[in-house]
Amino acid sequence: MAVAIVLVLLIVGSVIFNFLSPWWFTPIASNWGTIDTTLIITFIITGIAFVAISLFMAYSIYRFHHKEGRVAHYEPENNKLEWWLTILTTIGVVAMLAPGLVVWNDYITVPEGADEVEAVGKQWQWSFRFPGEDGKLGTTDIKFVSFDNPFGINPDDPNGQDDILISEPELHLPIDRPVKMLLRSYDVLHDFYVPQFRAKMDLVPGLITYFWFIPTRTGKFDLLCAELCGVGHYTMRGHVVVDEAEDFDEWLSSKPTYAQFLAAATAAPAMTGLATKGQEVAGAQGCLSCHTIDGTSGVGPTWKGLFGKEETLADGTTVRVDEAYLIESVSDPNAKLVEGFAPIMPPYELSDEDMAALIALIKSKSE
């Protein structure tokens, strides 16, 4: 009797908690209200099944509890009950799956005239690319990724010369315009997820995945990686800012094109042979996955202006970035952790020659 009462109380409490829970859906900021509807249908069907099965358990415990002299009735088959269970289960599964298939079809059927935006994921940061005046994104290939071409754009593709590059993890979008998100990964599985958009999709190495949506209200929303992608997964965050059209155009016009990026790299002071070798070391060790060279934010401190700088450490002390500090930071990254950065860098064992080349490269970005 007591167990049956506890079960009933759990059922009632669960239903009340469902309706009064503070952890309900976040306010939606895109056109994908149909995804909310699909989830609510699933909650209703599974909720009904949970209540029905739990109440049946409570009834059975009360009605058929052990009693002296009571003998269980053995009934190995009940065709009528089996047919009812099969029919009801089939209806429930179809009712949960069918809306999802309809929504998925809408989710990947991009309307004509949608703006194209590429999101690039790599351990553990986001970057973005917009088409330029020609309205076409240039082709890319992992073989083109280099120190001076971090997006891997084909330098021989004329459509890529005016592509607009966003190196920082903040994406701006105009309100009330359909957007086709093209998703590309440099290394491992990632997932582009903005909870308020109800939209997410995996980034699969070697493939271009996509989905589309329409931002419906202005604001700044968290961009998360929703696929475990390594030790720094929890730091792979960014923002999507939905602007009015005028504000978006002003923001986009302030960003460099691929041609301007190349021109700036060409116009930079010539590096020494040792610094040039440092580029090869940085590329081989994956340093540029976390450290930027243009001053934009990244998973680790930017190398622009780093050498000779006074850095504040996580413990509140300060340190001057010199050769000794850089050597220690490469071999034992957590010995003097810079404030505001996560302890995710693994230790590296570099030869004296490679270490000197890497330091020469960092110095060249501070001149």
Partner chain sequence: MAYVAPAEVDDIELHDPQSFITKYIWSQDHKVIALQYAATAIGIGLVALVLSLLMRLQLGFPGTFSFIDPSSYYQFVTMHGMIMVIYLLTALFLGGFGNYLIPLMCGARDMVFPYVNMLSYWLYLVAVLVLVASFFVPGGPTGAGWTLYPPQVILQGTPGHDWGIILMLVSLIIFIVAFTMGGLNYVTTVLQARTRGMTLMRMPLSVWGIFMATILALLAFPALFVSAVMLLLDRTLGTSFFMPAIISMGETLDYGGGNPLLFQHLFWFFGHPEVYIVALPAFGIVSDLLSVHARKNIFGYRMMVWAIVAIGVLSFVVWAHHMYVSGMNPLFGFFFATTTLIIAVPTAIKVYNWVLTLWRGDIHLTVPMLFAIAFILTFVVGGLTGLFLGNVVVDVPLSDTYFVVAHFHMVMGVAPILVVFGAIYHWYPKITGRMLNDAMGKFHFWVTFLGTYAIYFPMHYLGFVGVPRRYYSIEGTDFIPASAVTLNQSITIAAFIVGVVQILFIYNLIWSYFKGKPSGPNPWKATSLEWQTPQTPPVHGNWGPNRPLVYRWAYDYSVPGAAQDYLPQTMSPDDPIVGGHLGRGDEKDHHS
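Counterpart to the form predicted alone, namely the form predicted together with its partner chain:
There are no partners or other molecules in what follows, just the one chain.
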């Protein structure tokens, strides 16, 4: 008996919870209202099925629980009833599926004239690329990726020269223009996910994937990585800022093209021999995929101005950065955690020479 009552309470409670809960979709900021509509249709149909079936069950238990002298009814089957239920269910399924497929067709069909924007993922940060004046993105390849060419743009492809490179995890987009996001990954699976846009898609290495949407609301939105990509997965965040057209143009024009980037990189001042070697080591070991040497923030703390600084650690204590600290930070990164950073740096075993070169590099960036 108690079960019947509890079941009813659970069902009623679930429905009330649904209406009163403060947790619901974040307000939408893209054209994918149709996805929400499909979801609501699905919600209503399944909600009715849930309430109907479970209430019926609760009633059956209440009505037919064991009493002295009760005898169950012997009824092996009732074909007619079962066929009716099957047909009803099929109707429910079709009512959900049909709008779903229509919207899916929209979802995979990019409208003519959508702006292409590339999002590049690597463990565990985002960067972006706009096609520049010619409106075409240059082709890329993993094998072109280097310190001078972080986006791996094909140097022989004329379309690539004017591509605009956004090396920080903040993407600006103009409002009310359709964008086709082209997604590329260097290493593992990632997923471009902005809850307010509803749309999302995985980034797959060795493949270019895509989805499209129209931002319909200005503002700054969280960009998350939604596909497990290693220990730093949950730190792989960024922002998408939807701007009015003028603000967007201004922002975009402040960013370097590939050609400009290349010129700046080759013109950089020469360093001492050991520091140059340090740069090579840092490139080869992959330190530079998380640390920067120009003061911008990456997955890990920047190396600019690091040496000799008072570093605040996660437990609130401070430590002066000296050679011993650097060596420890590399061989046992979790021993002393820098405040504001996640414990995701892998430990490295470097030769003394390489370590010395790295220290020289860091010192040279701290003068």
